[in-house]
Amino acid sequence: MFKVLDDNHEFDTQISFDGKDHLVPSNITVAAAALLIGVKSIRETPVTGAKRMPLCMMGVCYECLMKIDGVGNQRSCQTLVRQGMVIERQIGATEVEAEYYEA
C-alpha cells in the first residue's frame, strides 16, 4: 500500500520490528517505516485493546506510540530510524519511569 516515491533512497538501515529484521531508508521516521514494511497495527489501546496506526504523522494525535529501544510511549512519527533500532508494538499502557515522580 505504501511505497517510497523517490527512487534515490537506498534501503540501507536495518531495524528490528517485533523481532523481525527489515531494511528501510535511513531518512524516514519509525512510523513511516512501519507503514512501509506493511505493519497492520502498531499499538493497542489500554482500555479496549483497539488496534491503532499512525494518524497525523506530525506528533499531535499520539496514535503512533511505540516501544523504541526498550522505552515505551515514544512517538514513532517524531523518531528517525537508526541502524540496529529495536521497535516493538505497544500493547496497552506502559510503565512510567519512577524517577520522574517523587512521593
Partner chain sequence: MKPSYELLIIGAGPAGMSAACEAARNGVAVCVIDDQPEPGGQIYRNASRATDKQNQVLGKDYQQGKNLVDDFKSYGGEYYANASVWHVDANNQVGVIKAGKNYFISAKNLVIASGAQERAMPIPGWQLPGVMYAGAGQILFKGSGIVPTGELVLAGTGPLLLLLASQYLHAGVKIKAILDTTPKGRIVKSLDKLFSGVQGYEYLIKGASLLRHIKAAKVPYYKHVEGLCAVGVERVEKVSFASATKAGRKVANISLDVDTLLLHQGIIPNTRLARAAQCETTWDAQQSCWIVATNEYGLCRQNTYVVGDAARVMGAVASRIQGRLCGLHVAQSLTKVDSHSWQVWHKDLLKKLRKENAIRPFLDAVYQPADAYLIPQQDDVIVCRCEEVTLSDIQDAVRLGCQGPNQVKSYTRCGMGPCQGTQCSNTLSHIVAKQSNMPMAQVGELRVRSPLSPITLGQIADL
Second form
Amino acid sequence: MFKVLDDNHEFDTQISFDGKDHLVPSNITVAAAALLIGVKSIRETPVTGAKRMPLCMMGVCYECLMKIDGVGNQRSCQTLVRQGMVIERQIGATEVEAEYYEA
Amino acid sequence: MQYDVIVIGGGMVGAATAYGLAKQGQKVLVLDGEDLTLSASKANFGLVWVQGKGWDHAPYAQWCQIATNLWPELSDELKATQVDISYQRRGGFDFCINEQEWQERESMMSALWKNTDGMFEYEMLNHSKLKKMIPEISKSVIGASFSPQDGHVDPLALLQALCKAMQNLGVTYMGNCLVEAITPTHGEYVVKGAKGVFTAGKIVLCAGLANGQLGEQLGMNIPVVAERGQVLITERLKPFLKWPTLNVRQTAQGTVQIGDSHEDVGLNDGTTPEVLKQIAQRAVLMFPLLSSVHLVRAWGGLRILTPDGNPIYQQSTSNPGVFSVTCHSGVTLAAAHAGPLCDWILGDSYLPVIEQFSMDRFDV
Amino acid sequence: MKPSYELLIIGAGPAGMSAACEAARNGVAVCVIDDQPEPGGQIYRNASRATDKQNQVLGKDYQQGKNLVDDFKSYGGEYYANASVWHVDANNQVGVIKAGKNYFISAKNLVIASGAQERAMPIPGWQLPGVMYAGAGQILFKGSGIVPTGELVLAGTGPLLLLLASQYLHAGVKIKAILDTTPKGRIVKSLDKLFSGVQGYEYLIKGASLLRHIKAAKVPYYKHVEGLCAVGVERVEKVSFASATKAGRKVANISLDVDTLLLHQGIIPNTRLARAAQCETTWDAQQSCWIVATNEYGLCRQNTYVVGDAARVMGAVASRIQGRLCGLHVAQSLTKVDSHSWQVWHKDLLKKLRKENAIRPFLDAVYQPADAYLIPQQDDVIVCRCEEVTLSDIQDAVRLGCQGPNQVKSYTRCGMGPCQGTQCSNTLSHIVAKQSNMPMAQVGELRVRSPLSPITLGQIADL
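Would you mind giving the form predicted in complex with the partner chain, to go alongside the form predicted alone above?
Let us now look at the entire complex, which starts with that chain.
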C-alpha cells in the first residue's frame, strides 16, 4: 500500500524477506522496504501473537522489531537496507540457540 | 474508624501479614506509601529459596524450611484471586565458577543440613552432571549446588495477588498514606497518616527500611540498613532455562532476570554502568547464549538488612501490641508471614522458633 | 570517540546542530551523537540529500534545513551518526552504542536535543497493521521517498496533520478523507491567546493556506470528529466515527473503507534522556505533556542543557535559535566569548526566540487534544502496545489501590515492554489521574531507567 513517488528511483538493492528475494531502492530503511514490498505484518507479538506493522518510524515505539541478518528484535525503522540483507518477521519471543555459542 | 490491627507498609511483608491476620478474622487496615516510595517488593528477584539461608543461624534455616513448605498451600489459596503468580518448586541452582567457591559452597550446604536436622535437601553437582540438566551452561561453571526445595514466583504478581486476597477478606488498603506519627493512647494506638487518623489495638510495622524511624517513635531501636542490589531484565526469549538459579532465572513471560549484586550506597536505588557490567559479565560467563540478548530494563532495589541478615520479629516492651517485622526475603517468607507469624502477633499458641528472632540476640 | 569532551550534544536535529555550530564557531571542542544515519533530525531528515521531487513536495521550510545541515557537516567538531545513547546520568556520563560497540563519554557540558515524538492516540484498533502516526508518513517520504497508495485517511488534530495532507496532495497522493478531531469552538476559545500571537502571524497565514489547499483539492473534510475507531481483524479495514460536522452539517455513524490510516494528536517532548539525566520535568496543562524545566538557554542545572522540542515543543525555527543560544552560553561559560560579544549576541538571539515563540500559546490552545483522545473510551482499547495492556486492566489495578503509574506498571506490565513506556506513559498517567481524581503533577509518570536504547548483555559485559 506504499509506492516510491519518484520514478527515477532505482531498485538496485536485493534483500531477502522471509525467504523471498526483492529489489528495493538503496538508502531506505528496512521498515520502509517492508511497506514497499507490501507485507501484511512484520512481526507477531510475544504476548498474544497479534500482527503488527511499524508505527512511528523514528525509533521510539519499537513496533517495527524484526529479525535482521539473524539477530532478533532489531528496530527496522532505524536500519538501512543493504545488498544481500536477510530479513525475517519477528515471530513472538526471540529464540536463543546454545549450540551456536558453544565453541 | 476502629481496627484490630493496623499494618504499616503494604509491600510483600505487610501484604502477607495483613492477609494472614484477616484469615484469622481480624479487622485490618494497611497503610502504604506513595508511588515512588522505596519498595523492595517491586524490585526483588522472585526466588522462593532455602539454599544458603541460615547456614550460620539455625533458627533462620528452620524458619525458611517452614516458609517454603507452607508455600504450595499459599499458592493454592491465592488462585482464587485469578492472578497468575507462576509459582514453581522444581528445585534451583547456585553455580560455582572456581574450586574455592565449590569448597565454600559444600561446607555451607552441609552446615545448613545440620542446622535443619537434615530437613534441607541438596546435592553438589559437578560440571558434567550439571550440563545434563542445563545444556546451555558454559564450561566456566565447574559445578553447582542444587536443592529440590527451591523455586520461584512472579514477585509482582504475588504482591498483586496478596493485595487482592487481603481485600477480598475485608482488609482496608490505603495507598499514598505515609505515616506521620504513632501515639499510644489508653491501651490503643493512634496512627496519623496522610489520609487521616486511625486507631487500633495492635500495630505491625512492615515498612522495611522505614521501620527504623517508625520504631523510634515507639521506643524501639530497630537496627536496619539498606543494601543495594541491581537487577537486569532482558527481552522475552523462548523458554530455555527450566530452573531458577541464584543469579539468573527465566520468568514465566520469557524474560531473563539477572542480579545478585551487593552495595552499600544508602538510600540510592539507581543503577550504575559499572555494576550492570559486572552482572552482565557473570551472566554471559555462565550462559554464553545470553551475549546477543537485548537488555530491556535495569533497576536498583534496596534490601532490608539487619545486623546479622536474619529477620527481626519483635514486640515492643514499652508499647505492647506494637510489633516489628523487619526482614529481607519477603517472597520466600511470605507463607510464614501469612501463617505462623500471625499466630505470634495475635498471641495464640505459636511456633517457638519465632522468639529466636527477637532483638535480644544483638545484646549478647 | 574520546572519553571526554568539553561539550557533548545528543541529537543532530535543528537544536542540536545549531548548538554545535555556535559552540564550535566560538572555539568549543564539540562532539555530536545522533541515532539517525544523516543529520537533520525528524524535521530536516535527509534534507541535504533530498531529490528535487522531495524538495518540491516538502516545500520551503524543509529546504531551509539544507543550509543548516550543510553548515553542520563542516562545523569543525566531531559527529557520530547511527550512534544511540543507552545511558545518561546526573553526572553527565553518557553511554553510547555505535556499530555494536559501547563507548563511555564524560561530558563537561551536556546538551540534550532529543527532539519530540508523536503523542499517542489510543483509539480502538490503533494497534492494527495499516495504522501509523502521521509523522511516520512524513518520515517515510523524507527518508525513503515513499508515499501511501490505496485508500488513505488522515485523522486527528494539529498543524502536522494539515501539513502532511497538503504535502501529499502536492505529491499527487489521493486522500480519501481528513477526520479533524479538534473539538468544536476551540479557535474562538483560543482567540484571547492570539493577541500575543500577532507577532507570529506568518504561521496563521501558513495554516490558512494549508486549509485552502486541502479545500481546493476537494478532499472530504470532517470536523469535530468524535468516537473514532480503527476497525479490522488482521489489519485495518475501516475507519469509523460516531459523529462529525461536514460542510456545516451534522453527520453520524460514518464508516469508510481504508488501507492506511494516519493518526496525529500533536507532538510532545521526548523527555527520556533529560529525565535519565535527572533534569526536572513539570506537567504543562496547555501542551498536555511533561516539559523540562529550563531557562531560555536550555540550562537545567550547571553544565546540563535540554534544548528545542526535547524540553518543550517550540518548532524547528525556535529550536534553531535556542540551539544557538545554548551553544553561545556554553562558550561563554568556558570563557571563550568576551562579555561584550555575549551581551550583544545573546540579546539578539533572545529577542528572536521570544518573537518566534509568540504564536505558541495560540497553537497550543487550538490544538490541545480532546480528553476523549487522551484517555481511551472503551474498556478493551490497548494502552500499552508492547505488553498489550488494556484500559480495563489499568482501571482494575487502580481500583485495587495502586498509588500511581509505577505501581500500576508493577501489577499490569504496562510500560514494561521494549519501548519502555514511550507510547503509554502519558496515557497511563491520565487514566490514573482521572480515576483517582488527582492532578497530573501529583500522579507523576513512569520512572526512566537505563537502557535508554537497545543494548545486548554482551555489549554491556564488554564495556
